[in-house]
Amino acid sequence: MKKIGLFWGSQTGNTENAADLIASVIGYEHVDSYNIRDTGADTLAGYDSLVIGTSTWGAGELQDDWYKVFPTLDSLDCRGKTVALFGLGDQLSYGDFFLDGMGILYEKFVERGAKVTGAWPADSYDYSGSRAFVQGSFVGLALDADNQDHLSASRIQQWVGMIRPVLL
């Protein structure tokens, strides 16, 4: 079995609890997780399947420790990588750039040469605009923990359900 490497970076803690809850679904012995403010794409690249995860800031911004990483994933050769995204917006107040955090993220991972995996249903959301979607679903799992907190845990098991069989 493959090892996977959880990246995600957390403002107020809601990414962080994320991370934690997927951590324990996917089975903490087949799983390492990192802040990304703590490591950096050399980490990253010692993985052959990745959990990354980022809110949406902003005007449609990555999280704050991505950015320090987010120029050196231009060196990081992911062919051959597997991907799974999940982010966090609230898709009420800032419904024209829900989850483009994720979306600038799987952009990235998807020019670096990585498969992505773990599409996501857009259906049950209400908002008007997102990098995030793309060919008819959001391109990982979609939280968000201001409006929709009570269905964070019961979308993180399906999700995992559906990716661990992938990544592993």
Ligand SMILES: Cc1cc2nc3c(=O)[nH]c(=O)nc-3n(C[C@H](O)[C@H](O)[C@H](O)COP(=O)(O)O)c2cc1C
Contents of the next structure:
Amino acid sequence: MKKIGLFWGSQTGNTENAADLIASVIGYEHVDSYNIRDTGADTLAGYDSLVIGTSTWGAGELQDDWYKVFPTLDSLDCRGKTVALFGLGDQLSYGDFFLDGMGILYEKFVERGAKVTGAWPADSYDYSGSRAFVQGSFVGLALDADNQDHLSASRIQQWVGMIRPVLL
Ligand SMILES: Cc1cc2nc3c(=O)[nH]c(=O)nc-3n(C[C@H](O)[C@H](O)[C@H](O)COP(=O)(O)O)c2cc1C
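Could you output the structure for the form predicted in complex with this ligand, given that the previous block was the form predicted on its own?
All chains and molecules follow, beginning with the one already shown.
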């Protein structure tokens, strides 16, 4: 079985909590988990299966640590890599930019040649605009710890059930 590289960036801990739960549902023995603050594109390059998580800050911006790493992703060859994305956002307060950070990373990984898996239905959310909404669904798992925290665990369970057999 392949090892999955799980890379996440988190400002106040919400994405970190989601990453921990995702790793535990996949099975810790299959996952190497990295705070993107402490690592970079070179480490990411070593995995064929990636789970990538970010929150969104500012008005539709990447989380700070991803923001710093982002330019270095241009040197990453993602052909042959499979990527599953998850994002944290606040649909009520930032409904025009809901999960835009996940959309920004999606666009970059697609541009670098990755195959993206784990699209997620958008119908149980209430927002007006999202860069992470592409061809009728979110490009990855959509989590909202501010307004729908009670749904996060079951969403993660269901989503991991979809991506696990693809990534391992
Ligand atoms: C100042 C500020 C700006 C934010 N901007 C956005 C945004 O543009 N889009 C969005 O979906 N969420 C936005 N959020 C919500 C965060 O992404 C959300 O609280 C997330 O759970 C934080 O996760 P983290 O602790 O892992 O960074 C913002 C929150 C704050 C406090």
